[in-house]
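One chain is shown next in structure tokens, namely the form predicted alone.
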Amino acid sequence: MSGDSEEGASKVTDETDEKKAIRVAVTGAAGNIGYALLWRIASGDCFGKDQPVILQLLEIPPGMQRLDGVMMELRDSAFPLVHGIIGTDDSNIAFSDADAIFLVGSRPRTKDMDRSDLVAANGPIFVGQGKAIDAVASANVKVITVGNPCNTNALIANANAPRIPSSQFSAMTRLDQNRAVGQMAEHSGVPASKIHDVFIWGNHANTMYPDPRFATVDGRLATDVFETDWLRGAFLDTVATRGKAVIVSRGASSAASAASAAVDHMRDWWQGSNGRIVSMALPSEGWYGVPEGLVFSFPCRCENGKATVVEGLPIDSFAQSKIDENVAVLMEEREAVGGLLEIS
């Protein structure tokens, strides 16, 4: 850990006229997503314009020099809300008393890896991080998993943190939701701000299902605005394959939009979604027939720091087929990491 970082954190003071600083941990903090994410957190976009933060940044040892550069830039940006910065390669330090954790760092998928290889490569990382969260994080911590395969990585971290309620673990499908909103906005010619309540079922993978049946476009039902053939064809396909399309076009993965979606996810969880339906992958409690414990994206509303699954929505045969498809894939992934879910 950087000695300079410790000193900066030790100088944090809590003035009586402002909120107490919260501790926000980010893993993979020197990576592309982490780099894009940190400035949004530091500026107040995530936790509020009056909420001071202490940034606790985790990197692997080979990334520590790069992290030092990121920390230099954060200090040079002179954000008023940043009351301290800690940089470390020790998860027990990064997660100490953390109120919010962004699990961004994971091994990226290479061209010769299939999804099962990615699950196997990243699983042990999230075992260790889950144990560290269990040992040192705040009992009220909110954890979002961004590193892929994020649903199953969240499942592993959750299983290895028995002290922390499962409801405080989540995986990010907000990027898929934002992509769906973007496609509806482009296709209808209205701003994204006029698109409401399209959400994601399932896995952050190409099987996920952006459900348009309850969405509105400038006050009109999306199902009245768009043709069914488009909603079940080009719309679904574009959202499902958008990540690959970005890589083909810009030669790198979608870091900025992923970071923005992570901010959206945590902001709504922390500050509330103002009645809007948003997508969050949560450990299932049996909602919509999804097996208990499986980390699955559901329609949610957030209020007072709690995410609540919207229950009782009608499920047509097409939606049910997509839910079933995602359950099958996630069950296979859970079986593949079964040994990592047993706490030793």
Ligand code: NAD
Second form
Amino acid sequence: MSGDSEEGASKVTDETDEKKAIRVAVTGAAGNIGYALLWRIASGDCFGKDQPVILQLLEIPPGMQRLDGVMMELRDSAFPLVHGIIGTDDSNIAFSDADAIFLVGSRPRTKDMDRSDLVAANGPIFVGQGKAIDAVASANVKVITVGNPCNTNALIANANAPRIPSSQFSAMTRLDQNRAVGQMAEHSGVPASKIHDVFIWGNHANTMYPDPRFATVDGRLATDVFETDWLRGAFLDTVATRGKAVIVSRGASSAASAASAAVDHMRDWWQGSNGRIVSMALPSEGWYGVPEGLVFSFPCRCENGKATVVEGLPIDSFAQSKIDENVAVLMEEREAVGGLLEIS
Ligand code: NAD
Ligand code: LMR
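Show the form predicted in complex with nicotinamide-adenine-dinucleotide, please, the one above being the form predicted alone.
Below: every chain and molecule of the assembly, starting with the one above.
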């Protein structure tokens, strides 16, 4: 019997070893989102239950002691899929050969701020990190930007990494999509698992548009299930201002839900969205008239490691006005960070 179980044990190891470990970098790894995110990545929720990972964790020097503690706890969790953990304050080490990068590290806002108020403090971080990605990451790296204002920070990182195709940079609006699903679930009594294809246009800001027109709730169109007044009123406002509401209530910005959304975003990009529409902010290629290069949230489907914008959806006058509003805000932000987009 003991021979059998040893054989069984070595078989499990062989299966785990079948795939080559991928390198996953997380910045701000000792912060609140990092603390929730790392355990989900380590357990296989993001890249697959058979995909080993090497975690490459970045902090700034004042965060290194906290990072040591996080790394102790990760090791103490003995995840079978974790084949290595590196902690560093050097982005050239953290991003070295990275296959996937979560750009989280940056300051969160306080309740008296808008996310765009963070651009002066956080924008410059993404210049250096963009350059490091350009210098050392895998040519196929997938980058998700979470640190706020995430659309414009992704724009800055992308601009500073000319070697990496723009299609490999993204910013996170999946938390906004998940909030929209959560609101629909609560207001219909239908579980989140039966709500599909509600997605976000635009900026991760109060101007965002959670578009309900193609969403289904247990197989019925959301526009038949809910009143238009609610969809364009309380629903839209609740989703768009949820970040502030969490900060006011919790005294800190969303962390567990943000980490969960980052996992959803990267998991679907990596493993496919199974035909579902998901929200991803991507550098525009002119889709829906959005100026080229602006990092804008679009409806996407993911397959074979590629995110494709769903084109040709009808745009009514309300949707067009929301798209225009978001373009205007993002153009202003782009102008404000012009100096950070010029490669020296
Ligand atoms: P936090 O303050 O708890 O943690 C941030 C961590 O980043 C800290 O440990 C800090 O030392 C580190 N850090 C700061 N500058 C860094 C740098 N240059 N390189 C590496 N690490 C650095 O904050 P948090 O709650 O984890 O939030 C992080 C960011 O994510 C904030 O900007 C927040 O606004 C944003 N956020 C975005 C979304 C979204 O939906 N896009 C959701 C929630 C939070
Ligand atoms: C969120 O949406 O929860 C985050 O972007 C944090 C914030 O500042 O709102």
